[in-house]
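A single chain comes next, written as structure tokens; it is the form predicted on its own.
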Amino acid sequence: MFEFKLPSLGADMEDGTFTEWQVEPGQQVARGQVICVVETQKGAIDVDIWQAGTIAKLIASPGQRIPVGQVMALVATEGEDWRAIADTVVPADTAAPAAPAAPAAPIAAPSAVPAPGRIKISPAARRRAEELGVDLTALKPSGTHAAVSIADVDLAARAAAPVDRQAAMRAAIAAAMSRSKREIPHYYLATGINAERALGWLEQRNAAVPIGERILFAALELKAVALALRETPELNGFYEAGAFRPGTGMHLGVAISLRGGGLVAPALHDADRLSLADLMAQLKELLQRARGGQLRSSEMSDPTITVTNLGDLGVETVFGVIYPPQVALVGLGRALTKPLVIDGAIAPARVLRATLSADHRVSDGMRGARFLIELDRLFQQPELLA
């Protein structure tokens, strides 16, 4: 038997809220298969599962707010009885808690804060409950902590108000980003690479097959970045626990921005692999699931390096900030059309922006340019990338 948890899908999420489970006890289930449908502040998000079994219980139900974690289901693994399974009783401390039964109730005046002693409450907590209005007495600590906790107060104030998502989503980005800037020591790194040889190859063999197989230079690029890892792995990973863990593929985490407003960068799995048909068609379905609503978690949960492309927006230059728990993100820019010196000779050529922000704990400024010298060097073979 093992858990099914809810996993996390960045390191700006605590918690989500259930939606919907789409398997019944008794139902087999293959590994990557949805199951479960979780709402966080990205969008509702299919949850799929990580081992294959046998669906033996469902403990979390429609409406409730469960903390990245805690158990959801049950399940059997081959050869073992799921019914048997289904009679476990689940300890209340891995039980997905119940959504608070009422709003939250903002704070009248001061005499409305208990006495000292009268809660347990963690000097940050209670600084943010004050902040949001929130009433203390109204708060319990939710799973096994002793005290209430900022999640806490952050659970009891959206209880209380309307969902903005955008704004949700803002904050949740914010959150990420002064954690990345305080925690990870960034350096980076830029240079112009000439594409005019990559951009007449990807030209001439769109003019040969027909507009439905044609090829984004944003398709090119995340291959070239894909390749390019290969020669500096340490790029391509995370940083936990004091310490750099490999990533098990190229993963390329894409940024998307939202119609409604917003920012998710799911993972392209294993880009390197792909051929170039092949990425641009997962990257088309990513795009529109993006923006559709309709990800799934093995997407959200294991970009090893992010990707921003802001070329089709004009933006010549970009230096990103770094996602934790991820140790590197690249910038891709427009390719504008500029003097370069060639074979001896001034013509004119269209030159990429390329940029790379990377911790310093694990990379140096010798490693970044490696993958930078070995970005440009695919460029000029564009035919590698095929």
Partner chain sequence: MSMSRDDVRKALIDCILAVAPEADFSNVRPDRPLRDQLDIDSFDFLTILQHLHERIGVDVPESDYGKMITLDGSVDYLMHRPTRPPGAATP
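Positions refer to the first chain, counted from 1. Computed from a prediction, not measured in an experiment: that's the story for all the values here. Here the rigid core means the biggest group of C-alpha atoms that line up within 1.5 Å when the two forms are laid on top of each other. First, how it differs from the form predicted together with its partner chain.
- Residue 152: CA moves 2 Å or more between the two forms after rigid-core fitting.
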Second form
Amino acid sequence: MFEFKLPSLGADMEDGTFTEWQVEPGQQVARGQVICVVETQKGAIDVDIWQAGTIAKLIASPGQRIPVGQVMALVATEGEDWRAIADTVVPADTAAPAAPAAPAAPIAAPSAVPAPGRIKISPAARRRAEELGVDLTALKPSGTHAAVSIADVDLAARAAAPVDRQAAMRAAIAAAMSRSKREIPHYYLATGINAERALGWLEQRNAAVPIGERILFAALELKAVALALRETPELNGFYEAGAFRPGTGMHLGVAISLRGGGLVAPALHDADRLSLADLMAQLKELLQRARGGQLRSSEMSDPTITVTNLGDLGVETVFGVIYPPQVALVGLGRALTKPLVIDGAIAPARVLRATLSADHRVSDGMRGARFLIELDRLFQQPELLA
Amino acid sequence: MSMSRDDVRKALIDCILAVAPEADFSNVRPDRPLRDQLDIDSFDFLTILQHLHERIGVDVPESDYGKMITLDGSVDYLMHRPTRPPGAATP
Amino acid sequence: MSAPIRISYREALRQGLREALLGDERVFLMGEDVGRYGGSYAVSKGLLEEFGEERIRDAPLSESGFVGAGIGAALNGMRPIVEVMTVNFSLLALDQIMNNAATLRHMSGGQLGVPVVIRMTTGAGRQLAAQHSHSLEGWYAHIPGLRIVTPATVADARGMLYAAIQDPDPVLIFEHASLLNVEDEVAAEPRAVDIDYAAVRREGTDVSMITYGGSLPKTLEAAAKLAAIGVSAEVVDLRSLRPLDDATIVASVSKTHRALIVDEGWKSGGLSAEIIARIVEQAFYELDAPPVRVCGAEVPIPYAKHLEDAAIPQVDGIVAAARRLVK
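Other form of same protein, the form predicted together with its partner chain, not the form predicted on its own:
Expanding to the full complex; the earlier chain stays at the top.
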């Protein structure tokens, strides 16, 4: 038996609101299967399970606020009887918010039982409830005073308020980026890459296939980044507890801006091992799901590096802020036609500005430069990117 | 049977709305770059072309992307491309 | 300016007296044993030698007599400082204080002022039993026409007397016996302090602990212990019991939404009741829990050490009450 817990879907996530189960007790689940939906600051996330088994007991219930790491379900492993596990008594503190401790001693003599319909509420809490428009009849006291306090009202207001997704996401980005700039000593490198060959190769390829099989330059860029990272593994991973932990694969966090504002960077898993066509297909799916608010928990939690591409906006150069605990971010701008000196002659060529923001605690400029040089090399041999 | 200008315009707008449902065409300047006005990136654009292809059978090569900058320009361009009205059999 | 000096509360009171005597020749000190004996708590030691019998006057054992004489001298242009050994003994002079000192300004239509300063020791903690240990300053704070101040720090012990002398009406200063040996750093040169406002001695966000006089050090110690367990307590030192600084009290409670009063006096009809009444009148909608009092037990102060300790507020009791209040 193992406990299925709410995973952290990003360094800035503290909790989520449980939305629904997509499985039921007795059902077999495979590794990677989506088993429930949890609402987070980044939208509704399909949470996938990391280990196969049989669902034994569902603990989380819709509307419940769940801290990261809290047990949501019990799962039977192979050979176990899920029905036996289903009878397991779940400790109260994992199933529901902790019950308030028994009062140590009464503050005042217990008052007479309040008249029916009369709510025992502190004056300040009553005023706060009016300010926040909280329904008094829905309030429950939690402290030793057996009366509704300001804290109870605030709790109810938070629970009742429709989650302002926009504001929550802004706050999440603010927290992550502030932490990054506070903790990570960034260094920045930039280089101009002659993209003429790669673009020409792609244009030729796209001209020969139906529209549905066209590949975006952005996909080619991602493939190049993933392959270049093989040269410099110290850019791909996490800095945690004072040490670098290399990523287990090239899981590129693709920065995706959402319509109406906000940003997510879900992972494109093992991008270096995908064929260009597969990478494009997965990118398409990822973009669609990100914009439809249907990302999976594994995508949110494990990107090993972030790639941000502002080329579509006509920006030439972007220096990004590293998303902690990652240790690097690759920025790609728009390929602009520029006069280049090639073989002693001036010729027009589309030049792509690639940048690297990296964590100086983990790597040095020399290694960062190595990455950009490798990236350049790959762009000159686009057939290696297929 | 060729499509009228209004038909093409409507088909294009429908395809854009499928990608950017919140787009408000009463505020779109038909003579200004469309992608900037509606926050359409290259992926959205590709998706729109795919929808267009499915809907009216038009095929826009990459080399012609530069002709589809504004709404009016796009309609002009599409009018000159071989199209198939919605519902017609695939050739 | 010279470096700060470290002195005791007792020494601070003596320096305050010296400043008053040096600063105004109309000032004189009068009371039982203030001269040759040096004061029953040794506050006026050495002053007789420095200022002479005219200005440091030993009085007979008649509180009504010498307090009345002080009031008469004040009416006639002097600035007397009258020392009463303990607040319990001041009851013998209550008629003079209440019926003369507090009333003459009003009864004369403003023609007669009584600029007398009456100092007395208050409070328990020294095993002096039920006739020497009570905290009756709340009673005096009931009387219009008097100003009641309670220095709780070394700086206030030195500076409040000077401010009191400047007041054209009677001022009673209550000096808590348990504070006399408390030491602290103060500026080398005596400085006048205001006697109009309460002081926030420690800032906090969870509970306002409102106190004065001898209970201030205990309340501050309790606040430090509370901080260690995650409760942020604000400590308000009232300093003046009449008039009360309502604005500071209300501001603090409006911030913390919880009030705890620490007063060595009794609850019934006491100062703590008055403070809570004012909080409820002026800040009802700020309260998130019923106000709480930690006060003297409703008994005459016992002689036995353990009983005396049990009869007045102690640090652990304050901590426990605050913890229950914030839960």
